[in-house]
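First, one chain by itself in structure tokens, the form predicted alone.
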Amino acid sequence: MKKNKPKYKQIIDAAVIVIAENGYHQAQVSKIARQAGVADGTIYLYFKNKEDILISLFQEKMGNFVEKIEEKIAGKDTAAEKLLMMVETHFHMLSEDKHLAIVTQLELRQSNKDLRLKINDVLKGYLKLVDSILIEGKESGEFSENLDVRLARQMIFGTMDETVTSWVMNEQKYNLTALAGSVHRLLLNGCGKG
């Protein structure tokens, strides 16, 4: 399969850098090929077009995200611990790859509606992971039995997403991962007096 070939990953990694530095619309396939150290034609052995590169990039990176988070939460006993680990891992992975943070937080949002729908499709695996933590918390009694899982998922993902976007917009001047504890407390306690 193409995805297991070394050049596939090379092209994906190059695309992250080129799109982050030039913006999606200015990121020509030739620039991606140059960054990857391959001929322009080689790109088309792996991808149909630039849109396919962007979707594949997101699938690949989001797949890594979910895997890493699943690894990190595997040893945790409570839903609250799993939620903290998820937030921390999400922030840490994006703070470790600033180009990817720019692509996920800014460039993916500037794409056309069809592309955004395909990207939302890729997000489903990540959102299912959030749901599983919330459902576990409800079933164990850690979280309210009246918790609306769908709404809570949107709030959790939206909070993490906006926190990362703000960090990117502020030119990554502060430690994103250090915010995980505060975000986690806010997610668990809302704005109550607890």
Second form
Number of protein chains: 4
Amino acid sequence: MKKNKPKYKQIIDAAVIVIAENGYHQAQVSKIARQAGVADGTIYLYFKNKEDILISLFQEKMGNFVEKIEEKIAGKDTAAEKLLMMVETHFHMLSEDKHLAIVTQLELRQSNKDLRLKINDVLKGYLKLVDSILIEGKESGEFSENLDVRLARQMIFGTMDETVTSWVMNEQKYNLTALAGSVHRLLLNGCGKG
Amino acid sequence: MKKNKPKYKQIIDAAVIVIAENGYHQAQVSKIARQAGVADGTIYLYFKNKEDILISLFQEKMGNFVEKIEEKIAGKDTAAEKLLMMVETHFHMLSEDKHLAIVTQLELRQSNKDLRLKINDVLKGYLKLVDSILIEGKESGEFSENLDVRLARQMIFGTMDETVTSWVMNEQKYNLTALAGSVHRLLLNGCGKG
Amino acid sequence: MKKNKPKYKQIIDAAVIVIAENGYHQAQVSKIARQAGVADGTIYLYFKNKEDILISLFQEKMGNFVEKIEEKIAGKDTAAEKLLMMVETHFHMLSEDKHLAIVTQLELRQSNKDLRLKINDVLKGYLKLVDSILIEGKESGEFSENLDVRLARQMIFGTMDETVTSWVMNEQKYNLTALAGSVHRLLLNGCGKG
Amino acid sequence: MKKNKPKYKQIIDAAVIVIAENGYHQAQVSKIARQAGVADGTIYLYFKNKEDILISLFQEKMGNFVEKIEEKIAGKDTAAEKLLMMVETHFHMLSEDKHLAIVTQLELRQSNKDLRLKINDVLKGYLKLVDSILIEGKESGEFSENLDVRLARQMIFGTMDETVTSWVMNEQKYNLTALAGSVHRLLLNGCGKG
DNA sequence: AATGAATGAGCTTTCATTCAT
DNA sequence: TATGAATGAAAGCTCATTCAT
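Any chance you could show the form predicted together with the DNA after that form predicted alone?
Everything in the complex follows now, all chains and molecules, and the chain you saw is the first one.
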């Protein structure tokens, strides 16, 4: 399995740094190779093509993301607590890796439609997680029984995404994690019984 | 004034169609010219360069957008009604021009940082409008007096954006405008007194 | 006769200024038209194409040049005096019109081979004048009877040309005309009996 | 060091041929690549851009030129002999490479001011060589003590240049090297004591 | 005679990918 | 496995010239 060889992760980490520092359109394969300390051709022993690097990057980093959040919310009893933990963890993890935040919020969105469709496949795992919290909340009576799960999920995801993007575009100069509580309250209200 | 000559709008409309149908990266100047029924060189009598076409496209279409929404909400009395009218108009206008929806939600986001910064300038007009509704709502007591305007604005904008993008990525196969009421309810809850 | 209409000379004078100030490669037809105060299309009522402007420019300015020198040397008795008068007049006239000096010494030399061949046709009148002085000098015994007229002409023309070009490239910051005496002495020695 | 790789010289030699045969303005990079037997992109592994090819061409060929002349005149005792050897070598070397003669005398002069300034830097080495001969001749009493070195250098360089250019424009149909003796005599007279 | 909006051919350079070593 | 030199397709923009008015 190529994914377990050291150079696989080495190239992906190099890609994150190169894209964050140079921008998506200035992230040439040769630059990534140089950053990873391998030859250009070596890249193609581990990835089918450039797009494959980016998809793999997203899978590695975001798969990890979903796993971490799942672990964190496992111990929580209510949907509200789970939602809070999700927002906190989401904000916290992107705060911890500023390069990754730039790449996911700004740079990777410049990729073409094909790549973005594949990225969305990866995101589906996350969206399912959100849905499961919403359904749990409806069943427990925490959330409105009329709540449209799809729309609520779009609100939750759209709000978190917009908040993180704003933070990145403001050059990460304030504490993102500190906003988790307020954002959570907004979302909870939104899902609540009005 | 070049903006009032017929070819100016003709080229912008051609650009919307070409970008929507071919994607941002396959929207060559020559294709836009052919679609507009002019020679390649003619483009450069009306626009400084390719980027200028895209910025102008956004300004023409989105400037219009903000104006339309402002007109619509002028007659409304409460912040809640204004918010509803905004969501409805936002969804309705993008429903009416499906090419434009593709271009603004998917394709233009692939542009480089420079272009996106300029696009953000145009968006600032929209964000101010949202803020003015939020402030009005806080003052009238409709919304919580503790509401963080910046976060609430990010929730509103993020939610609408995410909803429209989902609709576009689902190939616009359901009625977007019909979702306005539910989305409005979510957002109103979010801003409300909990 | 188009050459006698005012706009003909007006356009040529505009071309000299535009080329001198912007360089050969930045001297677009539209710039010349603007400088001349006419529309682009008007240029083509007086000149066949852009090359024709440049050839005509050279003919007008250099034909004039040869005529002036012929007048000046007509009153001189010896070949040596004529040569001096030629060098002086050559240097003086280019000193008087600094734009023209830039155009003939630097800019027009960037034109393509075809144009330069046509420019050389115009120069033939000048070269004949030099030859006639040389022949007169040989016949009168002032110059060596073994003097190779063609080579001597190349020396005279090459030396004057190099001297003027050096002066132009040094931004015309010394007095060119003052060099005429010294240059004349060099050339006279060269043509002399050793 | 790229300059020592075979393709470096291969591309420069191809450029000389293509420019000589097609003219400066018809010497596209793709034509040079085809002549050199490499792909277009390969050019850019060895040269920064097209201008860099032309500057390198001039440096390689003309740097060589000055060195060869220096070697040749090293063994000569008098300034007059050195001057003769310089003229002979200059004429001989350009006679030997007719393509190069066309390129340096006609085509490269069409380049823009930037390129020509860089070419002039290369020529400065040559001009210093001429000056050193002139100073030696003045000190040894061979040349007039009143000789203006700058003007004499312009005479020497201007005369040789004009002679070679005339020969090239006459399609190289006579023996250029055979003219060295006569040109030398002219120049020597010019520098002499009159 | 004069205008000036419109035309469209033409070219340098980048960079993802390959393949001989 | 790993290398890195070589490939070659692809596109934005300029500007001399035309022609309907």
